[in-house]
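Just one chain follows, in the form predicted on its own, and it is written as structure tokens.
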Amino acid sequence: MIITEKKDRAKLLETVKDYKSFFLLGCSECATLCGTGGEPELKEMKELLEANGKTVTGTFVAKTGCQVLGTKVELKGHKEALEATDCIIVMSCGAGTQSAVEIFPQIAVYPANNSAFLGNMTRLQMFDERCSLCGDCILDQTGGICPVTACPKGILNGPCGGTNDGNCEISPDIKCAWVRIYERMGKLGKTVEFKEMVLEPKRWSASIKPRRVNAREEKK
């Protein structure tokens, strides 16, 4: 899921100070789980804007904000509110913001959140980054633990000389990714494979931006 964090509200108000009316758009998936774009957050934003003399023409939590066509269909029921607004504030990730830009090219659109990383939710509103979206996955070789992300240095063949009692030299709160991989491979009975493993240089060209995937063509 895309982990988002709220932008500084004072700065956001300064950014949109020239607009008078607003429509608030959230997301029922990632942003809701992050506590940045669900019903409570939209209500909080509405109250903040109204307290600063602004008008909120409507609010809506989209099923999946980054799905352009789906969100466009969902918002048809809010046509009047959207026609009456000067500005849309999107309370989801950057992809959700850009969906709104595509759907409403004639209306100003601003994000209420910062998109932080792709992460896993370990507890309610507690998230860990576990994937760097590098486009060339090596989890099949490393016991399902990604050294590109879990190692602050992104070392492909570790551990480095900074490992201290199984922890990373960057912080004692970070367990060395390669110690984790070694322990994981041991539990799987693949210690020999681990000792013989030498990963090839990373194919960073797979993450050159912007990327596109057409799953329909792949099915042909």
The other form holds:
Amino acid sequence: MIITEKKDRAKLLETVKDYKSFFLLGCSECATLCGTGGEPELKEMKELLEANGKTVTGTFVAKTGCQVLGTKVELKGHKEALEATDCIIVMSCGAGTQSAVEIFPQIAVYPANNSAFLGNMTRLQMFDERCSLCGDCILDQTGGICPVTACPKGILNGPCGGTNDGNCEISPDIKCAWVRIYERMGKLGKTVEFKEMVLEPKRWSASIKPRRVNAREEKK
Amino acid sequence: MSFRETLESGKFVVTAEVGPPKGTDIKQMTHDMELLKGKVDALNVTDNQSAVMRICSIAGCKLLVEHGIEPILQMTCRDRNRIGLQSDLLGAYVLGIKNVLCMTGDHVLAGDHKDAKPVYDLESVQLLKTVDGLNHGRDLAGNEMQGATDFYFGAVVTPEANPLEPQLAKFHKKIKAGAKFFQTQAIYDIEKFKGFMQVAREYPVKVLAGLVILKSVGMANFLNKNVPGIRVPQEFIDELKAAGKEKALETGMDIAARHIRQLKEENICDGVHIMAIGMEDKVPVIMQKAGLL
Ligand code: SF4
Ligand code: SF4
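Having gone through the form predicted on its own, I am curious about the other one (the form predicted together with the partner chain); can you provide its structure?
Everything in the complex follows now, all chains and molecules, and the chain you saw is the first one.
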């Protein structure tokens, strides 16, 4: 899921200080799980705005905020509240925010969150980054552990000389990705393969932005 | 004789290193260069060492060439993508720089520009392969070039890494990628180093043992605590302690000289790489103590 974190509230209030009436848009998926854009957070934001002399004309937690069409249809029921607002605060990720920008070309839209990374939830509201969406997956060659993401240098033929008792040189809180890969490939009986493989430089052309996929076309 | 010829001839070689300054005042660096000229076989020039921004290593190497000293260009993958790296390699070659040491490079978080974007488009193994390609007249994209390079290229290895097995696998990959020589991370435990050399001797590569001069008990403890892959055994810390503050540096130099003698006499490796870290003037003293001058 997309991991989001709340932006500094004082700064957010400063950014939107010229607007008077607000509509709050959350998301029932990632942002709800991250505790940044579910019902409780929308309520909290409503109270904060009201405490600062603003009006909140409506709030809504979209099913899937990054789904442009679906969100547009869902918001039809909030026509009045949206007409009365001069600013929408989106409490999901950067994609959700830009869905709102597309749906409401005439209304100012502001993000309440910072979008951080694609994360795995390890425990309730604890997230790890394991894939950085490079567009050319090499997990098949690295024992299923992604060095592009788990190694701060993205080394494809590791470990570097900085391995520190199995931890990464940049922090004792991070286990060296390449020691993990070595251990896992060992468990799979692939120690020799580990030693012999030399991965080629990454095909970064696969992640040139903005990317677009038309799965419909591909099905044909 | 060039560094390459000397090393390949089987003679015990000595390399040291100079770090370019932050800023344009190169007095100290020129002084260190002059001091080491004619004494060491080649001098490494560090590449924004510890991710601290300084004069680039190519300019440092070029200054060495002008002073008649053979440079080893340290090249890290932290600050340039594959286009920048290859272009700099070609540029270095036409400036008379013939030796390259390929490294991944310390992370920007270790340095003084922590908000910089780390590049790492390639890493050490891939950079070695790239140099090998340039030596064969083709670039990384497979294009034929007008005029190939003829670099003598090597890499680094950490014989005391923990865990050691993946580090040895990496050493193997570097050799597969074409590395001809290695300069090791600082070693102090010669018996343990012999174990590493047993592995290294299976390969047709030259190995220079890395030596860092101990100047105090504090420094030894600092290395043990903060530098991954460096382990100063307790016996040397005790030796420094016994010598007292005044004599600690002298003792540190004696230890280094002793190690050089043993490495050479017992034919354990092919040379040494002395990292003086700001005490370049001590390098000739140590060489003298070791009977090399
Ligand atoms: S290799 Fe790329 S796609 Fe695969 S897990 Fe890593 S970042 Fe994600
Ligand atoms: S210690 Fe391991 S994870 Fe950290 S930068 Fe080096 S290879 Fe990558």
